[in-house]
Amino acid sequence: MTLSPKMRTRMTVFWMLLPTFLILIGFYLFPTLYNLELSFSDITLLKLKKGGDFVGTTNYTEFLTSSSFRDIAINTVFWLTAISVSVRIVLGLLFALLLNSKFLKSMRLTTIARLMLLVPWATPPVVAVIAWRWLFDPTYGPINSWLISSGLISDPIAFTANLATVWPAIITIIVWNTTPLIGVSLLAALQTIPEDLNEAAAIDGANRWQQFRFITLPYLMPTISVLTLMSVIWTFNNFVYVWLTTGAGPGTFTNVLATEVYMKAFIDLRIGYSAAIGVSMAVVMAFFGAMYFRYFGLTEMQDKVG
């Protein structure tokens, strides 16, 4: 049987990717299945050798009906993910437009501005959190010192302990540390837009806002969509920023799914219950991953294969 050139290309791609898929299956499939098995048991850290008893979906039912589930879901979906991703996309777009502006180019500041933008992104998250905790410190932090000296406040604010400021503080750290990647990505997409389009639009009488709305933004939408979806995936199950900043506090006010997994496993010692939460998170992440593959992965693969 003679294969068509298109089919031969597809078979070549398949055989080249097969070793990678096998490695990924070995590293991810077994831990996933083992975690799934644990989620149906009452195993604890104290009974690792003995093993736990099968309890069916009890862990899932207990988690989904617990009094803390609603607050944890709101913290994870709204504060940690929706708000922080939205702010990053908007600021990233503004940074990209600024770095691509004729003003910076005329002042010969483009290179310096790009290097300054990359500094936060190159900072490890742990270092970023430690630095910002010092900035937010009510006793020694320069932010409180500046606010008091300027007369904006009379008493220092414990940004990471005050219920009104703790989530804005966490989001500030996330935005500072991760927005540069979005800005650089959008800048690269901006530079692929043909300049002739804006020039033709200007000749036709379009102002800067109309050029942005009808030319720039439509060209950037595919990139913005990819960055938004990837940012949601990266942020939804993030543990570092919340735990290192507040330890899920004050109390459990900033508790999210990732910190709940950790606390149930290593503080309450309930490995099975923690695994059930982890599996629930994996299901949500699988949904977003399927969305990404459905809308972007298949299109890119079809374009490359022909």
Given for the second form:
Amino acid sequence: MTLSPKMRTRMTVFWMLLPTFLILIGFYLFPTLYNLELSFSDITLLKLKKGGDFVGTTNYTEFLTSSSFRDIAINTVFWLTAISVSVRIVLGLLFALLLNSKFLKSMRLTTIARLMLLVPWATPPVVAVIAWRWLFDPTYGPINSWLISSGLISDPIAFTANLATVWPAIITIIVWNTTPLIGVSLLAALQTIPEDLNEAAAIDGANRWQQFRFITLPYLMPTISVLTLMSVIWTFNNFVYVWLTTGAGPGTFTNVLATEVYMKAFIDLRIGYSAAIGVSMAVVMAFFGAMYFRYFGLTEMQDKVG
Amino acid sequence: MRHHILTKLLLAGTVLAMGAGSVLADANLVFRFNDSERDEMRAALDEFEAANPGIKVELQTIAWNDARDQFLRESAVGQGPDVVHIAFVWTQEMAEAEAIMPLDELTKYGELPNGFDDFIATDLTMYEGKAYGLPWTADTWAMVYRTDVLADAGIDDLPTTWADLRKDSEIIKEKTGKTGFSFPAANQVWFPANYYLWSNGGSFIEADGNGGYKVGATREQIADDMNYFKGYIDDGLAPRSILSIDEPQDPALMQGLLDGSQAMALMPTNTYRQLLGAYEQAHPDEKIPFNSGIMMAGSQAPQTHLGGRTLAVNANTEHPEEAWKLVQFLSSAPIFEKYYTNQFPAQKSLLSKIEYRPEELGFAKEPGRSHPHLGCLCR
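Let me have the form predicted in complex with its partner chain next, following on from the form predicted on its own.
The complete assembly is shown below, putting the previous chain first.
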């Protein structure tokens, strides 16, 4: 049988893509489906050899109606995600504008400033958290030492144990470690804006704010849009910062969805229940992503920029 | 020709037999040990290897926080160390998960010198009528005092009740400006909070009589418990920074006791022995200004817990005989005399031989709440 040229092209494409599909099925689809199966069972770490029993949606119902659900959801959505992503985007934009400014160029500081910005980003999160825990330490930490020696406080502050300071402390660590990526990405986007647009606007009488508002910002919006989406998904699912900084404490004060998944799986040993939380998180993020692109989609952004 | 063939066959047979013999004789074991005495344990294992030329032991260490779920996960997929160091209270769940071997499958390779009954807390190793691990070390928490600071504050008698402890802390603060009683106020506040509640007739949980559990304290009892410890921080008797201290061996707490800026604390046995060791190292020719005492009493007698560690053999091990030989070696007296000296053995025969230092007697007399039939760790 002789294949038509079109069919031959299709077959070539199929065979070339097949390895990728197999990898995706093996490393993504299979674990996802397995996790989904676990979420409908009562399997625990003690029953891994025997296997769990099917319990329907019990795990989901128990989680969504648990007394701790509201606090965990607020911690995850408001503190961990909304606040930290907003701060990162705003600070990242400020860093990008500063690094792109004529002032830094005139001072010949552009290169060193960019390198300095990259240092926190190059620091592994585990190292960043350990370093910041030491900085925050009430007994030996330099922040407390400085605050006491400058007379601002008389008794050291247990930043990671005090209910008033624990969330700002966690957010500080996240922002320090991850803002550089936002800054560098926005800097790259800033450098694509044609200089003559600003010059033309200036000739037409636009002040600095108007140039930023009506030229720079619209150009940056596609990048900001993607960075925001990525940051939200990455932060919403993040486990490292909260767990290593506070262990979800004091008590469960900073417990978020990712730490709840860990605690249910490896402290309470309830793998099935934990899987149900994980699936819930994935559904929330998928819904968020779909809505985000619907209302702040890249195509629309591109249209605005022209 | 026949002669040559016969010679070759004999040679080949000899080589094969030697090879097979060496496979049977050689065993590479992995021992997962989670305490900080890694160097000492390595030295002990070197002694074991020298006495057992066919067995090599790799010493593996992971954090206690991860030890339980890590081993359960490994065991479920046929992996994990041959011999594992676990907490007393994990033994039954490890047995339920079929992660560890019952002792009756191991004792066929060699009986214990003084029998299983020589061990304490054996009830914690029992699951469905079988014992699954060998209690290895026993510990409890007791009070520790810096005697020179108490003397400076004019306190002659050690406190015996929670109320005395608070009162003495106030006197120490007032007369010396130092901290009286301080404690880990983060995660492990669980320990003193339990002791306080137990000694006042409550319990966070208790058996409900139907195979389950229920809350064993009233709201008022729990609030009183929390307020007692919170009061030290609110009233400036202990630094607010202890809110971020998780464990009694935290350097900040240890340093306070070492430099004499803190008078009283509570801690487990091995931490106290590390404290004494650190003081002796820093002040080689000085008298040790430490003493220990039993836990505080409330409206009822003082109570602490009896904790400890178990040695268990992985159900997946390919070398049960060698693993059991290692467990027997680790439970022998020389280990506690030469290598693992910060710990108390969980064997009555070995406990009876311990010569307690005068400053350790508080730990020796500490009652064990979890197992009142054990009485205490004393001789």
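Definition used throughout: the rigid core is the maximal C-alpha set that superposes within 1.5 Å between two forms. What you see is a predicted model, and the numbers here were worked out from it, not measured in a lab. Positions refer to the first chain, counted from 1.
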(request) Can you read me the CA shift for F288 between these two forms, rigid core superposed, in Å? (result) 3.9
(request) Let me know the CA shift of M16 between these two forms in Å, rounded to one decimal, core fitted. (result) 4.8
